[in-house]
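Encoded as structure tokens, the following chain is the form predicted on its own, with no partner shown.
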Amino acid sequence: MTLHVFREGEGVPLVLLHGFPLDHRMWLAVAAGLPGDHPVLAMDLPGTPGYADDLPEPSIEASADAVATAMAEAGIGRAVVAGMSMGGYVALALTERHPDLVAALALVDTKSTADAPEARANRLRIADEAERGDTVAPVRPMSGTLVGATTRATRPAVGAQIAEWIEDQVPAGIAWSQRAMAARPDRGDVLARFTGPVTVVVGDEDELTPPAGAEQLAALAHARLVVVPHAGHMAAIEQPDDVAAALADLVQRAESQPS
């Protein structure tokens, strides 16, 4: 089972999709801070430990289909889906391929666009290095670059925790995820067509998917934009209470929608 139940409850479920190179544990603090009694679950996407064998050809679409399968197995017919970074790419693909499953959408420190050629080439280089050396070494530096300047300066324990989670990852899974992300298309049109509530969340110190890009993302869907202070790309880990509040608001909006 790759769908972890953080909280059982009543009402529309919240399904959390993690970023790279992490797993469902990145959402622990957010889940702990969520008010209400709605169900909260988090997916371990393909490529994570325990889900790195017998993988299909690398694609974000395969990850989205895996989420749909896991939701069906858990008896979830419709949910608020929140995706961080790579999880945001998967959430958009899920919205495109399985629209009936998505009641509302949260895009956290992510984007809808495809990689530029240089970024795509870098992903493929990292994939090759991780696979060839059977090591997580190519992504170790991310524990420092994913967090914001404030976190780096004042809370080194956050980066240390991210580093521990990175060490737990599987080199073959890192390679798979990088190749999947490198192959993804632009899904701005998917977001523009989506008619449910949308929230875009971004750390004000996010250098990978900066606030200016989040503003453009929010404009595509007339979404609610939440800028999290003193946070980088890992706002969900750096400032989990702020992210939890944004997601709780989205769940409330989803529950108020006509069925």
Second form
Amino acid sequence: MTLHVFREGEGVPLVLLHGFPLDHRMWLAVAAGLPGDHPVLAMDLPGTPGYADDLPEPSIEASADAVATAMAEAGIGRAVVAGMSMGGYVALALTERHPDLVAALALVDTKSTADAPEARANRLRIADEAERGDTVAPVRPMSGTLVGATTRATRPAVGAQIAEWIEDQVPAGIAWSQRAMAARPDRGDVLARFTGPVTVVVGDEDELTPPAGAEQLAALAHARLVVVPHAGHMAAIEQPDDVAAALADLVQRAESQPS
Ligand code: MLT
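Would you mind generating the form predicted together with D-malate (MLT) now that we have the form predicted on its own?
Then the entire complex follows, led off by the chain already shown.
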């Protein structure tokens, strides 16, 4: 089971795509705070433990196709798709490859650009280390850097929860996701061409995909920009109610569009 049903309901479903190196659980608090009665589902993307024995060649396109397959299996023809960081890369690839499935897009603490050569090399090094050592150790330090300065200083339990979820991941999946992200192209043009409603969400303390980049992302798509106070890259975990409100607003905008 890769597509987890958080809530059954009526209307346009909301499909949530997680960041790296996490899984669908990063959306639990957002789902709990979502108003309305539309269906809410969250995907476990390729690279998470359920796929460890059955992974295609690493690519974000393969992840997007896995989302399309899971949506078809769940009987979902069209959804509001929200992707956090790596999930945002997948959401843009889904929009490119399966445009009819995407009614609206939420891009949460993410970007549309490809990696610079140094970032790509670093990903491939981490992938090799995780695989060679059969360990998640190379991504363990991320539990501290993914959250913002305020969360780090005042709510250590949030970082501890992320650290636990990272320990649950599998080294082969970590390596797969890093290689997939390293190979992704720039998809700014996909976003610029998308005609549905778009919301860009960013934590004001996001050090990995900072607010200045989110402003540029939002400008590409004439998107609604939501800057979440006291949150880093993990705004969806650090301030879930703010992220839930932004997603609920997007679902409403999608529902008022002609289908
Ligand atoms: C994530 O949160 O998904 C990662 O920061 C994505 C990335 O490594 O680019």
